[in-house]
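Below sits a lone chain in structure tokens, taken as the form predicted on its own.
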Amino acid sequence: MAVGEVMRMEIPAGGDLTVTPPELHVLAVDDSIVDRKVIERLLRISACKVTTVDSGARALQYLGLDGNKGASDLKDLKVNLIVTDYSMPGLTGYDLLKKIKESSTFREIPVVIMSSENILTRIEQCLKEGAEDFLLKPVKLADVKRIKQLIMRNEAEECKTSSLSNKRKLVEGNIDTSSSSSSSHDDSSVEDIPSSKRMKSEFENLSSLH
């Protein structure tokens, strides 16, 4: 049996060595049941976890931005992306975008606006307000995959930054501990010097008596 074959056998099937990227959770908002089903299907094909709601008001309720706790106490709620239609009765996609960006809890979540109308002033308005992208309907699988790659790249950068920050804190903590230990050791050495001299003096006195 070749060496390569032996090595393959030693690695467990479907083993722990496989690194699986974290599943993205997307909140999809659209008052049209047909468009809602389409975007949900495209997101699931792209291996995303999807929660769908039929209005901007329901989206705020789910996020807990309506004054109540919503579907979660927010501590366990993890949404990586919000995709919303622009033209909805009541609270529009643009209104929803503004409320999300005004929230200290959710302002960092990317928001993508969808619309069947290619109106330049509307697109510019949404992007200026902080939208991550503006997609024209019908949304294609390529659009969803592009957005997903962007979000995953941002998530990876955040994890990297957080990891570097934690490592820096750990190193600084070790330096402080080392300095404190060294200082304590030096102090004890200084305190021991008189004691050593006293013992030597006592020993010399005993020798002179003999």
Second form
Amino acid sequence: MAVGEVMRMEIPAGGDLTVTPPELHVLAVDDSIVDRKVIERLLRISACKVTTVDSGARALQYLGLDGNKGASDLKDLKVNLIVTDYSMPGLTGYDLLKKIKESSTFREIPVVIMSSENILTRIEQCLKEGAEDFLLKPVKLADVKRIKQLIMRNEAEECKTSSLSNKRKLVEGNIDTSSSSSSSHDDSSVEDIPSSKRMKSEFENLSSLH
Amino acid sequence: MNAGIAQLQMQFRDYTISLYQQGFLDDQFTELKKLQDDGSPDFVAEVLLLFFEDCVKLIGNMARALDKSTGTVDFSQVGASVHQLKGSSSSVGAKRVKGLCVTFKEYCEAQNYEGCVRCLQQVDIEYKTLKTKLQDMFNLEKQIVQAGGVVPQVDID
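Alternate state requested, the form predicted in complex with the partner chain (shown: the form predicted on its own):
Full assembly next; the chain just shown is listed first.
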């Protein structure tokens, strides 16, 4: 069986690469017990798994960034999003954000900052440090829904890109070994992504693809 | 029986609206109600319980920090507790408590002792008043349910 045929079986002919995403696991960090209760409920009602901690230090502990093995090392506890209060005693939300972005393991996890104070320089500082978004407290359901959509869209894009780049790798393999079998699959989605000059000229030659 | 439920529902509706009109509650309280459902029927009551416990704790901290007999008053310490109370009152929609905290915070920053003591007394009265009012509201809800009725959704403009 040619590699092209395997690909056709794995990917729907329409090139539709959307997958049903699993539940987001959110780590919520806030020193206020009232706010923890509210954010937990907001996230649960938005179909997210939630873990709440009461400080930046505990958040680092949970992630295993304090030097020890964290709880989130376990496969099904992988954190997809961190939502943290800005003003906390000890490690502030900003400090936590920095530590996460400095970590090669966790820097890809989106971090959202929450604050009761609408201070522009604070917001800019956080966004500059890599925060995904900044929520003004009190947080509402609409805010959480928006954040979730943003994160899910980003994750879907990543799945699409990585799966397309896998497809591209397989196609490159085809071109190297045989000249005819690569024409047997739908490449319209591959043409959409940035590709090397060599690949582009190969596809331009295969007029039967459209 | 039905007339009884209808009357309770009307009482509940009027009472709830009055709490908003008199400034005890704001739209964040409405937001909390959105988070309550058959799966979490007591969510609002649970959050408010945590809030009132927080009030006791934080007001205690403020009182201790404002106690001159222990030495000089550390206004930043008072301010820290006020900031926390401002945050949690904002999160539950406790409008009057939040408003008092704003004033209180200003007195802390100005290191105005008399102003702080006054605010402390007021915030203590205010959270207790809200607690009583909400207990009355929750009681009305309970009566409606016990009578076999459904707690109406109250639309606040």
